[in-house]
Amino acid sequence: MTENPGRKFVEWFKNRFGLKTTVLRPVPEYSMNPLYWLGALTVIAFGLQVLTGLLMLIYYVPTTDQAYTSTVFIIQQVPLGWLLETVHLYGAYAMILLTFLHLFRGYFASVQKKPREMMWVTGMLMGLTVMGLGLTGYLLPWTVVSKSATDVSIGMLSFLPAQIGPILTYLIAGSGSGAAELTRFFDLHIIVLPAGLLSLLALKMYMFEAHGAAEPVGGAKKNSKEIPWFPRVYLYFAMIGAIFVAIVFVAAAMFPLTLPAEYTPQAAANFVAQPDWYFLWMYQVLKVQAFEGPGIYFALGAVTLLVIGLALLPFIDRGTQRNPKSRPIYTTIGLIMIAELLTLTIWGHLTPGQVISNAQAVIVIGGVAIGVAVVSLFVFRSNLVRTKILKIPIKSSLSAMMLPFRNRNRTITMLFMIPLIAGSVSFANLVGSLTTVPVNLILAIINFAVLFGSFFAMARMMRSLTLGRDRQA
């Protein structure tokens, strides 16, 4: 049997530079699943970012009399410039959005375990880079609200301790006049942030072929046949990618970027300031009325102690049981996490500058964390986590999307352009007629079965592709 080409030339990179792991190790048929590649993800919106980024970088000017104008600039008179902006942020949040879902899938499935325990650092430490390319890239524009709300978020920082709050504020925001702290943002944002990420990345890459795929939580699966990456994973990767990338341009394509008012002194003075939503959640706890004043340390104490927390989670839950359902404390206490966090950026998004009372505060929070908890003893208690209640079956279609390719019909392969593309265009305009007034039920029945047959056409195409005939492949 001929040996595969792109394994050769793998071999050849890893003996010509020493290295002592396999570079893109085969993975096991179990990976492939969405879930297993949140990270992926992740790392292509990342590349996302930094190829509009560096188109926007031929207009942009980075001053505060110009910072404005040139983005109006890209997006009134570059072609096609407020689809590379609109792009750029929803790549942004979905970047965020991923690393969210990737911390939680993490958490959920124990991936922390020996000896995984530095992967999770790492992972944490990128996730907190992410958050900062976040909070620097939405001053760069230099409107009344991303002035206003990094400002919000600059400010936090003169509550931490003398000894650290002087010295993180200069480092992030300069001198502290807005030249200054744009120039830094700036800086931040295109070089030291993006270089940081890159670098933790070889890291945990490094450690990732090392390692390899964290095994599912069941344990039925560790013999799972290994699936080489050239052609077959990177077929997947390739084709979960389009998908998203689609995703990020229809949704760019619906709702183009609107560009708040210029920042100005005057029009700040008019303006509530909040932070982006990534944000929201910490500064609606900054809100409750027992944290104003000197209470603010003690919540900005408690966030800090509950990111630490996560980051060490690998030495702190030492037990061997990985399974959700074997874990009662650790999965409510990552249930309760999940709901505050959304009950909080909602409940901030509802109450912009409002101070929260602290019977308010008592009442959402404590209500969803006691609610929470008392839903997820009942499950644990009766039992339903072992019944076939709550399972939900994944069958034919859905479910050939989680498996690998076993064979090489490149024909497949090129028709499944067709659906995807197809199903692009029928969700964005679904979504335009169903908010334009009056609603055209009709156009809207049209374009949902479209997008409906286009998602079960291309799930069919990839169950040919796993499940084909070559089954010898």
Given for the second form:
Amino acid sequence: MTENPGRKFVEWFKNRFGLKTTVLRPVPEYSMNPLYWLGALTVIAFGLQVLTGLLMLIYYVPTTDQAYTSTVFIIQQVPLGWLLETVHLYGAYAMILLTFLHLFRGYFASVQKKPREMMWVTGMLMGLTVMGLGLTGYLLPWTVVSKSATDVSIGMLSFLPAQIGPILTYLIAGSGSGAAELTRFFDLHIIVLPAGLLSLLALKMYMFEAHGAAEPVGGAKKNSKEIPWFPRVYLYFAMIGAIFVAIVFVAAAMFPLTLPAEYTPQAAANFVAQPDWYFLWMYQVLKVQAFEGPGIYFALGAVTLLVIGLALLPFIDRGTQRNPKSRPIYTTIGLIMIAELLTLTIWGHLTPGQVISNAQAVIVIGGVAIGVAVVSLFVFRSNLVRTKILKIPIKSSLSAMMLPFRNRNRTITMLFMIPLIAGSVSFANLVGSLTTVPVNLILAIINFAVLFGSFFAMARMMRSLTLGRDRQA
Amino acid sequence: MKPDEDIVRYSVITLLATAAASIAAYLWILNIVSLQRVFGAMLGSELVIFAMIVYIYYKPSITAESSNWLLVGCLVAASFLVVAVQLGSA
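Having seen the form predicted on its own, could you now give me the structure of the form predicted together with its partner chain?
So here's everything in the complex, that chain up top.
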């Protein structure tokens, strides 16, 4: 019997390219799930960016007097030039979105636990590089929107402490002239950052080959099979990659790019500067009244600490639990981060150029955090997630909250109302004292103490009422 | 009579490959300067069909789940083609 020619070719291919001696390790069966491939999709998006970017480089001229006209030439004269530009833009957006999704999926699945700590740190550095690529690429068309947004970002960098700000600003923006800024951003966008990203990708893939994909949070099935990369994993990768690229192309066809006006100082003077959507959350924080002037150091310091904290998460969260249902604190923090990112981004989009008053900032940012924390606490304490947090035998937090109002003894209800009213008034005063300039620290401390005492009293009353109810039952 | 699974598989692949080849041929003759949006939408449809062909190779036996996914794929590819036609006539 003669051998199938197709099979023969596949065998030849595997032999000649060394695929039989495992270029990439076999992957476990549980990882054949799109959620495990968010990082790989980000790499596909990067590949798409490199391809479209290289094609645009044939025509793009990185000088202040030709950057805009060459971009217009690509869009209007070059065959498929407009599609290339739009796919490059949407590919960048998809890459940034996938980076965030990959980060949060990893966060909730606790992929950073031993032995993958350094993979997490490398991934965080890759995420920052992707953000850098977005920032530097945004300037290149030299439109009034991109130049103004970049100036805002550079302005933020100059507030970094000590000599870091001036040195970093000089390195990426030069002497301050438009020509120096454009040349440096161009170099960073097409050479420095892609080279850095590729190096970090190689490092991460090397570690991935050593450690493999993290097991599912519920643990892997016994006798979980391993699938060789060629041809099954390769086919899976090709399939999800094709679908992803198809979505980018169709989005580009349906929502065409319209290039804003060319940058001129006169046009910029009449334009409200606003960074692109992936930096809006940070910009919205910096627009808060309290962070104007010297206060910006605190805002930038807080954002920097947040990023450093996330990067060092494997060394902070040392617990062995991986299931988000068993990690109430980290799960709640993750949910708060997502809610704040979304809120600040949408809020920033709705309030371009507006200074945000301290009271508004406290109510919205604090309200979202408290709201998410309360909902998360209820979910964890209710029957939806069976986890004992405080080891108090409360079956449902909702029913516990209602107990002071649902009993025949009116005295208990009246007594409960005292800390409830005191707590509400002190919370309002606390917000007021923190948002008044100058901040009345003594009043804030007194209000905080009353608020804390009220919460404690209410918790004790609910606990004793629940214990009494359980005993009766 | 229940059709032989291999015959169904190869028939589906042949149909998808024919659709992909037809779209590719149309893309080749398309005016890529004036009809760039059509090109983008049709390329999206082409890629979805390619993903479906790969999916059939990836899942060698046809199950209820895989036929559902194929149906979803066909609908998506068809809707992308409708978008292309719409953009072309706009």
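In this text, the rigid core denotes the largest set of C-alpha atoms whose superposition between the two forms falls within 1.5 Å. Positions refer to the first chain, counted from 1. From a predicted model like this one, the values you see are computed outputs, not experimental measurements.
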Subject >> Is_shifted Val61 between the two forms (CA, 2 Å cut-off, rigid core) >> reply: no
Original post:
For Asn447, is the CA shift between the two forms at least 2 Å following rigid-core superposition?
Top reply: yes
